[in-house]
Amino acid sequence: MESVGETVFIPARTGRRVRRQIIDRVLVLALTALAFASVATVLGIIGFIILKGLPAISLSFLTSPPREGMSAGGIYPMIRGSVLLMLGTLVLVLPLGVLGGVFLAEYAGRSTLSRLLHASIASLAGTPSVIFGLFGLAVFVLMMNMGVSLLAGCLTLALFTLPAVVFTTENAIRSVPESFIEAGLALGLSRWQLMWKVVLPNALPGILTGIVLSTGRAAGEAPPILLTAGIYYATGDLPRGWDILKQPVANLPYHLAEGYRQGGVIPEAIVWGTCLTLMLFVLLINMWAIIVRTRVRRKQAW
């Protein structure tokens, strides 16, 4: 720094170095301030719920019917129906999904083929679900004559998790060490004793944690299930065995979609406690996909 008389001089490199030092300090204001503003409407919106849906939340509301041409009672079908469709879709991606990821992540190379796939997969995973719910609709229902039903419904929910447990199966495998599979084949292992023996179980965390977050969130969809499987009332026992695949299902997404659409038909409290359900239902889906994914890295570990 020089000075000549009254005027002092700052060098331009300096200069750059201050604004350079405020427009940091700036961002990570701003940043900050976005993120505790995203928390915060998280939070609130989870606060609302819970203190709308919480009076209604009670034992009997959970396991018990809807009364009353359902303005009083429980959701207890509800539940039933989104728990068969979120085991339904998991039964049906589970091979499919990690067949795809496998095949993508060892086989398929860098060739076009695999360009291809990937972007098909790619499109296929941005798609809305209510484009899934009109294929399911015009294949599964109306084409393959299942009418709407609990397969039907599966099948499409398991085409919209799909994309996704392809991409989270390729991306577990990929991450796995690269010592881990030299070990292998200095052990003279062949490539599929290789996938099965060394590759697979180090990315399982992975696998298995994309799988349920999945199957979660396409259990809380509703236009899927809205189109192919759902039904807002139905009288009589609920039924059992297998012929269940072939009857639609009472789910929480479509029960919550039908309140607020007939408004006045269901009491109000009915809905929030429904709607606390669904929250509730996917956030322990997501709990256990967590508590899943430490306990099998604790083995591995060990």
Partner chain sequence: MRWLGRLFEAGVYVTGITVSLVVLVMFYYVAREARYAFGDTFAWGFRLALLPADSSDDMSPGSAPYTTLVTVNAEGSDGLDEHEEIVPAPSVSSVEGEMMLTTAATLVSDITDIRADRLYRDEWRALKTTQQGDQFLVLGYATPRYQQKTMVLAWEPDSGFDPTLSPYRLVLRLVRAPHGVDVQPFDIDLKRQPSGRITLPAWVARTDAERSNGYVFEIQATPHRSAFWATLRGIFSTEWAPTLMYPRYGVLPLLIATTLMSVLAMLFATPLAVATALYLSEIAQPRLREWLKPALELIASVPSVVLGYFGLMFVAPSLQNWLGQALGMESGRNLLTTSVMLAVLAIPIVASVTEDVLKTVPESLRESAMALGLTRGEMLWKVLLPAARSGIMAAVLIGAARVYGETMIVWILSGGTASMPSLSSLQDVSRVLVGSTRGVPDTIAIEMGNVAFESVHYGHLFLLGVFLFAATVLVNLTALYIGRKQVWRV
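Residue numbers count along the first chain shown, from 1. In this text, rigid core is short for the largest set of C-alphas that superpose within 1.5 Å between two forms. Please read these numbers as outputs of a predicted model, since none were measured by experiment. What changes on going to the form predicted together with the partner chain:
Annotation for Ile45: C-alpha shift under 2 angstroms between the two forms, rigid core superposed.
Superposition of the core reveals a Cα shift of 2 Å or more for Leu27 between the two forms.
Can you now output the form predicted together with the partner chain? The one shown was the form predicted on its own.
Just the single chain follows, nothing else.
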């Protein structure tokens, strides 16, 4: 801000102006170049992985289990495990995250306490994923004696996604127009009726896409499930009913991490195929959420 004052005085000599304009052009050009360089780098990585992984991917790759010591066959159990982990995480994080978001948006007020709560959740959001893995190992796997299992993994991932869900819910609720609430109040609705009948339904699309986005990211994270839910290989089928929660599951990020640790057992083509599948798994979820979000925004058009 203070530099504004310093730049007020501009002498109007032509030579200098030309030079200034050249500098300006160069600067804008440089910014454009840098911006495109960084976007190109990251798009390039995605492209590279698609290029490398695509040859490995086929219907049978996605629907059959690995064979011959992981050197052939597909990655169906890993995809299934990732889907299960994501579903479990969704179910667990939904009530916690949404109620937490409602609390922050509508009940916590604007006090110092609310700012503290915000800071606390923001700290959780910035906590490295490996810490969630440690916590999950110490508390869910060992202390609560769940063992390495789907349940322990889902709980760990639910904690991991919790802050993001809370914040997106809060934002979605805050973006419900004031006029809706006033109309509700005019109709004589109580606070919770207002919440239940007016605010939540209107905020729902935002909340849901937010949740899907954050569980999508969680599905790609290896450290939380490395110590809580992963398994290398299993024959036979998953048990029926609730017993499934006690079983560890193979999943995509664990497969990549363990594949790396074992080094060279899994052929490169399959590794790239797994990389691509995991990336698409996460990207498609995100893309879907982003598209839904924009569509809903257009439809609501407040």
